[in-house]
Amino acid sequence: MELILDNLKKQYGDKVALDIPQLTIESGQLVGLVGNNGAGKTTMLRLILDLIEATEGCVLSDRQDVAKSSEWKSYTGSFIDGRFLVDFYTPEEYFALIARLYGISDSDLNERLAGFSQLMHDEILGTKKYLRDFSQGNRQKVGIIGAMLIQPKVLLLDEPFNYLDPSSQIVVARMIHQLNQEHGVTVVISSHNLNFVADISTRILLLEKGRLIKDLPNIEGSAIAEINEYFSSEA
């Protein structure tokens, strides 16, 4: 599924949070968003998901304006932060809710959850705990699994490696890459972890103060040197 940002601008008073005249994310690309805090990464993801209203312009998902159509929701998986979770649910209840919303049968749900066993490490299911009582790392895992559970055609993740231990970071990176390579899912991830972004992304977008300043193809990690040089100069 193709994503198009057309004259997209988000402004809070006099402060411009995002200003992208034109950007096309082609179907099947795995795009890494990088930039310092306040660069506009999360703002971009929230605009793509129609969580905030654009000051100008629009986002098109499969040529449909996300602010005017709801069709894109059926094929878009996302996890931005813990507010996406339902804290008074157990993980089982949360996953069952997603299954009901997306028409996933009980048998398919169980089969799909089994595919995430390496990430869950027997720490998610069967604990009889509410999501609010989980560690930040395990809450992060539940959110990511929930986003992938629907077998999306578009996947948006904001800082997916946050709070995760090193082995879980590797598992999540592998899962994201596998979704993209084996199933052609269009993926956009925002992350401060430059190594993981460079390892799995096919394209890297560098944002600064709400503007796109570098758009780099990333063939076998070829963009990492230029990205590292930029952040070294900013230090």
Given for the second form:
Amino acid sequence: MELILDNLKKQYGDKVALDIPQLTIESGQLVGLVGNNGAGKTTMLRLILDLIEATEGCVLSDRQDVAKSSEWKSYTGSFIDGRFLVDFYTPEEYFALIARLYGISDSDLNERLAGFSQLMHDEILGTKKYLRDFSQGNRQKVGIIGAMLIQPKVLLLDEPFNYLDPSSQIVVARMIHQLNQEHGVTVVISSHNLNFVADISTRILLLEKGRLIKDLPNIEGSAIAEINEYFSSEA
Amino acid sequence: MWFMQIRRDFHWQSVFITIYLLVLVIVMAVGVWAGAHEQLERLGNSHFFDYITPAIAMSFIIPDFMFKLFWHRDPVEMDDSLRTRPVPQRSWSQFILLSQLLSGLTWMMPSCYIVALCLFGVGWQAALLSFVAVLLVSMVNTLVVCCWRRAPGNRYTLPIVFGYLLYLFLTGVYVVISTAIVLVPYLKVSRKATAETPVEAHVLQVVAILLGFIVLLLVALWLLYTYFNRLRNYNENRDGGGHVHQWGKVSLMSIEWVSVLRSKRMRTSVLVIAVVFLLNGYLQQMPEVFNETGFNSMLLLAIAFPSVILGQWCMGIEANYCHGIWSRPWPIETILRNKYYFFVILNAIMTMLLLPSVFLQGMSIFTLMANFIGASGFYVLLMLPTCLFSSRMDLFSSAFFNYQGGNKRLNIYSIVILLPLAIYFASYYMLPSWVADIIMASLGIAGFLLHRWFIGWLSRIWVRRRYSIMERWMTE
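Would you generate the structure of this protein in the form predicted together with the partner chain, following the form predicted alone above?
And the full complex, kicking off with our chain again.
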């Protein structure tokens, strides 16, 4: 499933949060979005998910405008922030709700959740706690699992490595990479962790003040040097 | 810093509500005085009120304490940013004492007391001292609640309970004995003889009683302050788990009642409203009341109001996870329709709870059913449009006097809530009961028949306005 950002612009008053004339994310690519704070990474993801209105332009998912069609929801998994979680649910109930929405049977759900046991580390299921009582790290894990659980064709994650311990970061990075390599999932992840992004991404987009500064193919981590050099010069 | 926070959190709404409550108290007091001003003047001239002001102050203790127990939300413990800095515990305790002395909650009861003092002709010495006494009573209650909230566990709350009971006992005994000492001669001897006693003697007696009362209160305050200063608590997350209650299998329908049952604010609001209006429904069906009006003026509200209360915040709960909804195949129309059915279920529960009135109080079953149909088909349907302008609800805060989530558009739309009530009252007041039953049932049936079309139309409007709605929820 390819994503096309066509003349996409988001403006808040006089401030341009995002301005991308043309960007195509081919099906099966694993794209890393990097940039300083306020670069427009989260804004771009929110526009792709139709959570905010574009000032100009549109986002096409599988050649359909996301603002005009709902078809993209059935194959897109995503997690941006706490507003994706249902705080008064336990993790079991949250996953069961997602299963209902996507028509996943209970047996399939259990099978899929078993695949995330390494990430959950016995801290998520069976704890008899509501999501609002979990730590930030565990809430992040629940959100990521909720996005991947549906076996999406497009996966969008905003700073997925935040709040995670080092082991969990490695597990998440490995899972994203596996999803992309084995199932051809189109992935867009934003992160401040350049090493992880460089390790797993096939393409790196560098945003600065809403504009796409660099679009680098990342064959076996080839883009990391240029990325590091850019941020060093900005420092 | 505390004053800056108060200034930045200031809302005119709180001022208006405070003035409104004070006006209510004044109106009630004036009403009492207007009804009995001759007797009150006579009693005032004989210094009767001077003698009983300690007892009046005493009578405020329990209601004031209960009020503060439910409503007191000021911080009693240092937050982490202060705790990790060189702020002495004693400074914090002194700050709590001062801030609670200046708190509106502490001054609420004394303010009402001033109104009473002005109307009942109390001498200035008694007025001043009894006002101080009432202020100290309020302050003691506030500090008890502060200690209660700060106490880490039963080992530290039990002394507060026993201490408070002892305080009530000692002050109660003092007030009863001292008031009896001065009142018994007043009652035994003729009023003429009492009136001949010099004014100075009256004043001295009253001042002595009140000063003794104030001393007792100051001792209680000092003991509480000392105890508060010794308490230590840590901001530990006590909700570590183990309190989860399952409410059936997860579905798009069950999320409606789970969200209400697990949200402290929603649950309390619905329960309180349900109990209050259910009782009123039964009271209005009593023959003495029913025969006066000819109909049960509370029936529709008793059935519908819990769902109306939830309906005014339609999508206010969903606003907390709106991005999770919109980024998934979770249609808004499904959410609204499930909400509508949930409100019908709520109305059915209230109707079942009113069923005993049919057998015990002779309520017409047709009237009950007609109003259930009217409430479910028509009344709750009118609440669904609030999904276009309701605010995000803070689900886990207290329900008492919590105005978070209110907005002007909601206040204006509340006029719509009056429409079904107007139809109800007009029908039952002006028309025969069976005709009014038919009107209510017809409205309900029409609502049921049209509800899918109406909800579909409403959801299409919501989808067109989704960006502005979700943006507003994100910034609230």
